[in-house]
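First comes one chain, alone, set out as structure tokens in the form predicted on its own.
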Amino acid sequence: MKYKLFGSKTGLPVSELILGGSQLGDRRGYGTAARDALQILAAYADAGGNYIDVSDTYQFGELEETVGKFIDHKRDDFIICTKYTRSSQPDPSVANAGNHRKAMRQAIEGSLKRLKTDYIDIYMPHFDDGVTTLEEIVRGLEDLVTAGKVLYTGLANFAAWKAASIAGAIPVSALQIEYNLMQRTAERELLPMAEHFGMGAMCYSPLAAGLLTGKYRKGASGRLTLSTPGGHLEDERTKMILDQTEQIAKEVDSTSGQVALAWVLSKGVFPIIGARTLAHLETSLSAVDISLNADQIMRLNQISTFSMGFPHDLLATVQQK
């Protein structure tokens, strides 16, 4: 696996694929047993992966406990990103969730304990709670860096104007967003904002919860069928995208999912790959060996195009190229 600097404002070399662990564990009733989760973590590391993305809420803290066991005695070899907001408790009290400083303090202490470490490489709120002021988030994150408990800060699932406001007050090194062939709206504001501030862009759901693998066409079950039982998963736009990925997969002797992942990689961002089984991980890891040519990338860009909206559509007609 190749390594790239994380953003333009750090000297941190990270693997081109980030391992996301939301399904590593089964405390929520759906996911991977702890023994299998450790095998997936080991396979990712053996492939050269060094960046693991977790959260205190994933599997109600079980994921952080599993990662803590895995990195024991080799902590410094890995970059650990974890998040707070939702709490590790199944039913948290109103004072133990959100982005306020009390929740932040409780969350960081819990994550450090579960991960068996005295520092977090990258720490961020999991999403904008709509209540906590940006100033409070700024001060809380800044204090954690000053205390040495956090090395770099980040933001996940924030509107671009709020993320920019925080990044204008303190260094923010990471932005975590959804980005894939089905969901490209981050190109309007979020990705340009991340580039402006030198953030590394971490992109979750690069396969759109498995939709871009084409498995649902074959009657397989997964997160989408569980969340929308009996729902229609393939509209006209989705059909055209899946048809194109299947065609390009034949051209490069790969799978639709690998093509979709290779497209995300071509955008200079860091895909977060999820894996519930070792086979899923191995399939995703193979995507780094796929080289899409300019014509194939253009075809995928065109088939997945979307309206940029105002003011972008207007500016495209008046700004000089």
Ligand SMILES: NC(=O)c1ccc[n+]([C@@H]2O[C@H](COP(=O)([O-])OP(=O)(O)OC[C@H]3O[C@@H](n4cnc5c(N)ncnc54)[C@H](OP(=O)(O)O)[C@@H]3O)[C@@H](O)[C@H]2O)c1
Given for the second form:
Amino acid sequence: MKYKLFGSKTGLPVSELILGGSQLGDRRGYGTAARDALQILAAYADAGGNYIDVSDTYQFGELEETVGKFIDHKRDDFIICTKYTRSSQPDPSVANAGNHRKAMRQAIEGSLKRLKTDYIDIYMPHFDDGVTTLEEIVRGLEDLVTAGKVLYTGLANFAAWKAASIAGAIPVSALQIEYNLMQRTAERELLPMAEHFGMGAMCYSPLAAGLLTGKYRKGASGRLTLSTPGGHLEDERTKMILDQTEQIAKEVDSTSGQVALAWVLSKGVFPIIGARTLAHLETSLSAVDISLNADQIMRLNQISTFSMGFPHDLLATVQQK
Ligand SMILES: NC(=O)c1ccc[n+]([C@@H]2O[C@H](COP(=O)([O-])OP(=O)(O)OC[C@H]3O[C@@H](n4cnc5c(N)ncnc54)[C@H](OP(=O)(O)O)[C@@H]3O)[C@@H](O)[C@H]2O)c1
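Next, give the form predicted in complex with the ligand, keeping in mind that what was shown is the form predicted on its own.
Whole complex next, starting from this chain.
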């Protein structure tokens, strides 16, 4: 596994693949049993992985407990990113969820306890709750950094103008977005904003929750057939993307999923790989060995193209390249 600097400001070397843990644990009724989750974490670390993405809400706190067990005695070797907003409780009271400081304080204390650590490397709201002011979020995050409980702050699932407003007030080192061959709209505003502020950009669902592995066209069942009615079905655009990904996989002697991950890596974004089984993890880890050539990247870009919209389309006609 190679290491890359996380963003242009932190100087923090992180493994090029981040391990995402939302499916590690089964308290929500779908995912990996805790014992297998520990095996997946160990295999990721053995491969050189040092960056684990969690959230208090994943498996209702179970994931943080498992990661806490795993990093015990070697905590400082890992970069732990965790998030708040949704709470670790299945049915939180209104005072326990959201982005306000009361929820933030309760959430971080819970995360520190479950992770058995006294600091979080990267801490962020899980999404914009639509209610809490940006000033409130800024002050809360800043206080956690000052208190030494958090090293770096980040944002997940915020509109670019809101994220930029926060990053204009305090250093924001990380951005977490959905980004993959199916979903590229972060290229409009969010990714340029991350670059402008020197944030490390990490993307969730790099395989579009499994769709880009191509397994559903082979009749497999999985998260998308179970949780999102019709989520595995192919419209015309999806079909073309999957066909092209499959074709390129043949050319480079790999799998469609590995090609999808290699494409994300080619964009300078850190994929957060979501492995539910050891076999998933091993396949995804091998994606770093694939080298896509310029023609293959261009074909993937073209097939997954999308409308940039205003003002980008207008600016493309008036600005010099
Ligand atoms: N900030 C946020 O709002 C947010 C949202 C979502 C996720 N995340 C983070 O991002 C991480 C990754 O997200 P994701 O799980 O959506 O990522 P993903 O990589 O797009 O999807 C992972 C899923 O793909 C399937 N899969 C993976 N490898 C496979 C293989 N070799 N063969 C067949 N199927 C395979 C598995 O689905 P099956 O279970 O169907 O087998 C697995 O659960 C999460 O763990 C979490 O840490 C953050």
